[in-house]
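What follows is one chain in structure tokens, specifically the form predicted on its own.
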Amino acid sequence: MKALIIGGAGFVGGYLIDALRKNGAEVCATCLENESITGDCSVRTLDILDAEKTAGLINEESPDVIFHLAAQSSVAVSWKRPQLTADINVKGTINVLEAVRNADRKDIRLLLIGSGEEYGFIREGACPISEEEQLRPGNIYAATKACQGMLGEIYARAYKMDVVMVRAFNHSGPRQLPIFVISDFCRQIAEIEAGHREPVMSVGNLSARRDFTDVRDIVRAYCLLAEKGVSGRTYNVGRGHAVPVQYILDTALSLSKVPIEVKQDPARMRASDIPVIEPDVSRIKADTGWSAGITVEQTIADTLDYWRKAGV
């Protein structure tokens, strides 16, 4: 199989190019100019709001599957930069999905990479989440992921193609950037440990419940979507358990080195939050066998030894 990993600069990029490369794939990823990419794989520069350029190197590669990461995927980003989210995954998954549409092979499975955040606004009792709920997207990015599904539906039915989408929940790992909340705690201990800081850690919401996944189930998953998803569905990809943030901070806090005191920081307060995400990942059980295999404490406890190593 020759795979085409769309985006595969990001934190999860890398992780689905080890994942492939495992599994005896061929592997493409694109990055953009200032990027780089050190997997085990061939590297090309792409930007996809260049339709003609993306249009190009699909042709070119001609690729079993692609799977499409590219995307600004911080929440806190969208809501600073919202023209730039709309762009990025709006835009540049319309250039994607023509260019798959209009290439000289017909027969290109595409995964588009959508995000837990766009059921949004989740009704009383609703939990867990199936793939059927309404979406009431609850911010900039997680509407602009829901087009981006939307517009994977309509394309799969209108033109026949072979697309596959993913709702992805929470995940986190090794070498994911602070934005987010498990690498930002572990960062924060990390740095406190070495005597970078004060003992003090800065801390947003933490009663918000989330379904916490380790990448590497994550990219796990993709690679089974990839084999057995079926074209035109919509699949939940999560652990199938939410937890407080509250819990990843005590958590993590237990492995600290050092006594630290908490404090909120307003600044680190959303715009607007959603209390409770969780998932039914039932499909992707039935239709993959797949299911998330490492504990939350293990994946904050990596993630911290991560945030160690690297001498922050």
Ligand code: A2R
Contents of the next structure:
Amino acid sequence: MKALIIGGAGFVGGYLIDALRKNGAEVCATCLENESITGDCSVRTLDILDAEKTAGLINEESPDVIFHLAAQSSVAVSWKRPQLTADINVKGTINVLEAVRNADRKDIRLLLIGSGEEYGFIREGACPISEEEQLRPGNIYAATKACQGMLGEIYARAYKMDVVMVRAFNHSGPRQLPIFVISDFCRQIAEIEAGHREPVMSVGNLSARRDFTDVRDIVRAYCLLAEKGVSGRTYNVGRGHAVPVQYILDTALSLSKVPIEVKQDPARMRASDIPVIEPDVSRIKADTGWSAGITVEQTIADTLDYWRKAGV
Ligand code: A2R
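Form predicted in complex with the ligand structure, per the form predicted on its own context:
Everything in the complex follows now, all chains and molecules, and the chain you saw is the first one.
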């Protein structure tokens, strides 16, 4: 099998390259001109805002399956740069869809990677959230990803294209930027242990319950969906069991080599935090047999080890 990863230089891309290579696939990954990819694959530069280049590259590579990861993936940046977010996540996705539609090869499978954020303001009692739940995006990033999924459905139906849509919930692991909670807590602990920071952990809302899955399980799900997902269908990808952020904090602190005081930082509290976000993952389980295998405790331990070795 030949796989093309569009946007392979990010957090998920590196893990996806490894998982595909382990499965024996030939892999080509794209990145922007100022980025680099070190995995075991061929690398090409591509900005998906260049429709012509996107079409040319897809035709030249002629993959069996495309994983579309390229995105402006930060909610915070999406508030500051809404046009850029819409350009990359919506226009960029249309460029990819059009390139696949017009490709010489008519049997390319395309996986569009969206987000659990698309569900947005979840009504009470809706958890675990099924794929059929109405989308009520609460931020610009989420709205663009909801749009990406809708476009995927439209292209699949109108042009009989082989498109599978994914809504991935919180994922974490070594190498993730410390703007996400598990990586943030682990990095703070590593800094404190190294004596680079006061022994005080700065935290936000600890009562919110979120569904955390290891990135290595997430990319295994993407590989299985590429193989067994039903064309035109949308899949939640997550553990299906939310835990309070307090539990993440307690687990991380239990691994610390030094005592740490916890302090709530008002700057880390969000105005409208949704109390529980938990997906129904029965569809992916039924269609592919996938379920998360790595415990959240293991993800935290591995992420802490990563930050310790990174010498922060
Ligand atoms: O923003 P950068 O410079 O880190 O580059 C990102 C890249 N990217 C693009 N690639 C091609 N053409 C563009 N116009 C363009 N703009 C940005 O896509 C980055 O290297 C990659 C996305 O990786 P991350 O932001 O690290 O996301 P992650 O965690 O790997 O998530 C993968 C997918 C995304 O679609 C998320 O929205 C979804 O999973 O949850």
